[in-house]
Structures are given as structure tokens and as C-alpha cells.
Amino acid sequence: MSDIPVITIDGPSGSGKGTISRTLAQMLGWHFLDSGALYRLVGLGGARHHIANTDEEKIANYARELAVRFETGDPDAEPRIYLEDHEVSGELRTETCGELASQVAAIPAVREALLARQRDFRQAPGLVADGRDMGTTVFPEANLKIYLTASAEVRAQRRYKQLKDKGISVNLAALVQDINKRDARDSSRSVSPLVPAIDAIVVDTSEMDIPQVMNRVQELVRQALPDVTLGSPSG
């Protein structure tokens, strides 16, 4: 599989890789991976199991075991994601959620469970991996690294007008302060902190749109891999 390509995005909650991976994805015709989905996912199935994160035992054999599918169909939509046979695609995408992942996210065993998962991505023709450990840990000879970032301000503004245009009521405060949190625990865990890889581009989007950090990515995939074709975003 080591002649497969692979480029990885990784960056912190709200610097717009996610957006960016599926996008870029679709334009490679590659597959993608979500990792953060992943972490969710044995979140919210530890939580509605009533497995506590000190419990570091039972959640990470719950990660190992997890009942996960995700169903693709319209290219320009999210997959669908079900967990034990529950779609659970809007859920995983709450604050608690992103709470509850960056919990067992900082488990060693956890990661380590879910290290060969998220590896069976790598499929012809390639992969888009979007995360937080995808160059320096899962997939460290990716053929292009990018790290996206921004401030937490900037992040934080991003996530409440997405909750917002949702209809869910969300204190902009409160959301700096959880992702200030999340930061921090997610860079200071002993294994696959949140860092750049030492290889990676980084690039601030705090002042980009997303068509703008598009195009910038699509420059950095010309230069990686000058014999790859991008289309269009819808395929």
C-alpha cells in the first residue's frame, strides 16, 4: 500500500480542514477520511454505554470493537454516519460530542485501537486523511502535509454562526473558552499531541475564506504530486 498517495490535513477544531479534506477528496477522486468522526464516535458510544473515560480499559476495547459504518452517497453531501446501527451523523456533530472526543481522544490504548482502522483508508487511488495526528502519527510518509490553523477567536466565530445558521442557541464566550480547553489538552497529551509534523506546510486561514485556502491547497497538491488531476468539487 506504500505506493498509494496520501495527504493529510490536520489543524485544531474550526481551521476549516474538515471542509477542505472532503472538498479536495472529491476533487482527487480519492477516498477520505474523517479521524475526528472516529474519536467521536467511542465518545458518544462510551457515554450511551455508561463506559467512563478513567475506564481506560473498557473504552479502549470499546473503540476496538466499534460498530461503525459510513454510507456515501451524494458527493456534495457529508456521509451518513451510524453507530450500532443508529445514524448518529447530526449528533457527532455537537459541542459535547467534541467534548467527549478530545476526552478519549487523550487515552494512549484509544489511539492506539484505532491506529489500524483509520490505516485501512489508504485505498487506491488515494486518500485525504483530515485530523489531528495524520502526518505525524497514522500516516508520518504521507506524500503532501498540511496543517491548517487559526486563532481561537476566529474559530470560535466560525463554529457559532455554524451553530447558529442550525438554530442552536450558543454563547460565542463560552465557545472561546471550550476551545482554548480543547487546545490545550489536545497539544499536551503524551501521545500524538496536536503539532504540525515536522514536514508539514502550515497555513493560518484566520484571515482566508475557504475558497481562498482552497486555492491555496490546491497549489501545495500541484507541487506535491505534479501527476494527479483535480476536477471539480462535485466530481
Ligand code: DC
Given for the second form:
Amino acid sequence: MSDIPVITIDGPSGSGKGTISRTLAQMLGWHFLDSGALYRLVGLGGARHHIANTDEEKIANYARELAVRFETGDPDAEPRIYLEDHEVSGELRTETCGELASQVAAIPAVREALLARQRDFRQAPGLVADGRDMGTTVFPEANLKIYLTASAEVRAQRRYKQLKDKGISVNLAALVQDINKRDARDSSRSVSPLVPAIDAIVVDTSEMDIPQVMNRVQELVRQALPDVTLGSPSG
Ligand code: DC
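With the form predicted alone done, generate the form predicted together with the ligand in the same format.
Time for the whole complex; same chain goes first.
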């Protein structure tokens, strides 16, 4: 088993885990796995190639051979993501891609196909892995497992603000409904459902802002890995 340390940060979308885990990886100078992006890529690519979600074998094969490139030029910026040599970074973040991702993520063969690819991100000096099943399935032996959560209403409000800031108009009530629907699908699927690992530390962020969550996470990292150095967020 690899002795490269791993910190897993799981939870539903809107819990703040994307921002928190990316910042934590920067502070540690570690690698970062955005596993949701892989499911989004399979959802997007599958749709572009007209592969039906009911054709589980075909979509799993597509996932296994996914031609993706992550370009991390500026450590402060989000990486550029290329699918089959076309940049898809913006499109991946849309609600449509999130919905497609949630659908393909419920297919056991797709999850299996992405396992090795996710584990390949475990490179020295360490990895922060962001997702739904990082602590339960992909890295069950992680050094620290954090599960971030928040109420569906708070998560919908955060998403609403994010989209509004990007100039995308959405309806808040529809967002709450979508989040509840996606949570139900992610939590009830047969393989790797969205649940905290038994040894995960659950942090409810409903009443916390990002700096407060970041402080709590740093505290947990110092307790679990007393030898690591936490630098400033920009590295
Ligand atoms: O974190 P995200 O919103 O980018 O994830 C998109 C979808 O992918 C989400 O509905 C659940 C799924 N997903 C998953 O099933 N397992 C993961 N490790 C990450 C994401």
C-alpha cells in the first residue's frame, strides 16, 4: 500500500468542499483530485457521442478510455480541462453537466472504470481528494477523512449566488428541487452512495462561512498529520 498521505473531503454539492479542498491542497503543496470533474466529463462526453445512459457497457468503456487533460499552469487559478483536445472547463460547471454526471455516476461499471484513474492522482508529496466516495471507496485508508455538509436550502442559496455572479439566471425554488433530487439519487444508488465513511469527521457548514470552515479543516489536519506544514493559500 502506498505511504503517500491522502486527505479525503466528501460531501454533497454546495457544502463548500470544492473551494475548501482546492485551497487546502494549495496550502499543503499537495496534488488535488476533483473527482466530480471526471464524472462530469463522462456525462458530457457520453452525451456528445450520443451514448445512451442505458448502454452501461458502452458508457463504462468510454469512461475507461476518457481522453482528458488537466492543465494547471497558474496554481491560483482553476485548471483548464480538455476533453478530446477541446477545452470544456466552463461547460463542465453547468447544471446540465452536473445532472448528466449524477446520472452516469449511478452506473456501477462507470464507477469501477474510474477507480484506477482516481487512484493515479496519489502522487508525492500527498493528495487532497474531493468527491462523494473518496473516504468510503477510493481511498478507504486515507490519513484524514472529512465530510462537509449543509442543509439543502443553504446549498441551493450558495449555488444561486455563484450562478448569479456568473450572470446565469436561475430560479431558487427550482435549484432547491434539483439539489434534493440529485441528493436523493446520489444517496440511494447501490454502489458508493453519498454517505460519510464511519471514520469521517462530519462538519456541518450551514452556519459557517468559508474562512470558518477553512480554520476548522486546518485544525483537523494539524491533529491528524502533525508533521505537515500548512503554507498560505496561494502556495
Ligand atoms: O462534485 P460535483 O458536483 O462536480 O459532482 C458531479 C456529480 O458527480 C454529482 O452528482 C455526484 C457525482 N460524483 C460521484 O458520484 N462521486 C464522486 N466521487 C464525485 C462526483
